[in-house]
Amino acid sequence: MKKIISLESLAKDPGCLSEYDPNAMTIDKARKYIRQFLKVSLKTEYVKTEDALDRILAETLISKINVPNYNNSAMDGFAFNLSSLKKDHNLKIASTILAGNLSKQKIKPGFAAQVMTGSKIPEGTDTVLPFELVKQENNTIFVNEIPKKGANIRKLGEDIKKNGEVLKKGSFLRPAEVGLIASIGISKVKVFKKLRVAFFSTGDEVVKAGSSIKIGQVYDSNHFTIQSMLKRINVQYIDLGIIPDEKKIIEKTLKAAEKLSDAIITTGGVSVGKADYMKDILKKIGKVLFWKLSIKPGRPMAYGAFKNTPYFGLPGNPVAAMITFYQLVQPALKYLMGQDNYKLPILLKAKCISPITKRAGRMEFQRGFYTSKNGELSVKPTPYQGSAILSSMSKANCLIVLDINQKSIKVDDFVNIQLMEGLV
């Protein structure tokens, strides 16, 4: 029998399993554990369907109709029976039909119709020609090339069958899923409510922008990175301003975004420093899974949960801040949102134009900028790789992703790469 491992035991007692390591987490495992751990609880509503865009969906729908809902014409042209053909390829005109006409006429042997894309198509025809390949004459058409049958004509349901599945709950709402959801008829849709998520930063030196700044401060540009990817993956975020290093005053912030998130974030404090004090407030009162994983950027982020809220503590760094948040935090967040489709981007294989200079031990997330030519992708890393630098992210179009094993890469090494457009 598997044995079941609760947060809260594997949090008091790490010996329980033998491949964990709350020291150095890899990022498959600490994947792992997180998903392992959170809880999906959303309640849902209804939106306009014009409302509905980056929405997650909260149930499977079922196509009341068929799409479309009668055969029609592809294209602008003639409508005709293929096999009423005569030997010298003409026919007689009968009538225009517009989109639109809904009238029942039926077209004789010998005769056409003119159709306009997405004119109905009348009885008695099968095929559709566009005005392109005939030749007209006053009353008559004479076909240059002779078609399929049932060419350049939409069948019924061709799109989307009567009482078939359109979207299965969980699916993110993007515009062509809104568009499918109006092209069945429906003007209001169930979602998941908005995800709430609760956020602040940390540190006695950090100052928030717009504030004069001393020297040994910094301005606290990781409230605005996660603001703005928070903002871009469209959920409810509570911002809960800057809290100096103040053990007393963290934990009351915590108790506070508890009650009113449904997930935390916080950036600074879960690093070794005299004043990180995150992870030792977690442990008094909340539970911490993982503190430190190994990768690059991102090594001092925690994990865990205060009573049922989980709970993120990314690095202080901004870099370190933004690559976990991609790599972790977002994933987890989709799937507390409610959708079950999420994945990562793919990792494309990029030709390595400048040496890269690693060691074995951790993955490494570099920061790199990928051209493409002929069909092949070629990539450099940006100028200046530290954790704090984060116009290496600015600059940046893609992540060059390194293997925990992988030692440093060469000129024309293949790398593998993550491009920025899948991650926001």
Contents of the next structure:
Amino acid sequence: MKKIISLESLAKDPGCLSEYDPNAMTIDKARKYIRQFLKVSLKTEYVKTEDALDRILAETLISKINVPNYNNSAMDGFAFNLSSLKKDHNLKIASTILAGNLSKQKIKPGFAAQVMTGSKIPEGTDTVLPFELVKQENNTIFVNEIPKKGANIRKLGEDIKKNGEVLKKGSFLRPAEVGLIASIGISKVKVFKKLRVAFFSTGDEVVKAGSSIKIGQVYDSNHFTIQSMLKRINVQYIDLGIIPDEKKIIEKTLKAAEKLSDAIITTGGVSVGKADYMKDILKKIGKVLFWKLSIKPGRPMAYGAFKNTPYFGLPGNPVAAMITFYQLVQPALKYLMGQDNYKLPILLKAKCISPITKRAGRMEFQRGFYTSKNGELSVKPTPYQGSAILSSMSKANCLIVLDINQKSIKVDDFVNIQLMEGLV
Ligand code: AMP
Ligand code: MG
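The structure above corresponds to the form predicted on its own; please give the structure of the form predicted together with ligand AMP next.
Up next: the whole complex, starting with the chain shown before.
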């Protein structure tokens, strides 16, 4: 069903005719389609544990040991047998056991061993009291407060059990996971090989930073944003340069990209302009699954495949290229990298402190700046929201995510925001 747009609204917003294209796909549907056509087919390799940061685990790790592998003290204090505590609550100090001391000495009833954090709990004792809770006089300690049995003892295997699962195949390795792998004594780990992603930008007007620029030309910022976003997710980047709007050269470059990579990304040339050839070429040599999304910015985004290599044709406008990358391409690449359970950052509620004009029919990702006061979030859109205004991305610390059916926002309405921190 076609929407009727009044002349008045058209004058205010010349882009509105195309905004409500009934053939445009919702972002949820697009995400589903993308996923449906992706197949993970990565090889694996071993890397040293110290080099495993930001890689994806390609094996499920089982621990061969208990962590900790001995009962040990959680505090600097005294270890003793609780039931041997006499009426007068005093104990004789038998010895001092430092962390790393493997002595097999047994502590007799009525005695205590001085222990440090990480010291092995000596035989004959079952409870530790920190120094602060006992009074010491020469070789005797007085226990002021009766602790619970087992207090301040870290038990054998309480972190990780021998033969227990430590990490699942498909886990993304953050600093904590890298440490965890080391904590079970593993120095080499099997990970998926890095995903190879080929990129080229298109446009007769697009020139490289460092060269001179003429009126009517634009520096290629997409190359740098896309490359940087790919770096952040640790893929192997294959740079195929800036390609003019010429069908033959584009086709040749796409063919080269397919041979070299596991996924292809381009920017520009996916809209309905006279020099927008990407869809036609892909249709000819591969397939196009969709190319129009009901989101702003990012309406013209193509998704398809050439042979078995997925293709993401991002819009030329720099903000639109970044938003579609984060919202659609990054999750897809994470999946192709072998990572399970990648999720975009959750939406948080924030009070909108300036009005936003919006009509139902398209989902919007406005660039926003949030602040936090007494645990409450407020947000306002950055001043200029055009899809070519890259400085709006730089000024933003969040995206304001407005649902397809959302209409204009009044001051003090709550909106959903997505923090940039989790995206980049
Ligand atoms: P297109 O999607 O090819 O119609 O391009 C849309 C807009 O984005 C045009 O104004 C282009 O000049 C601009 N643009 C395209 N590619 C780039 C790029 N690599 N870097 C910066 N701007 C670009
Ligand atoms: Mg173009």
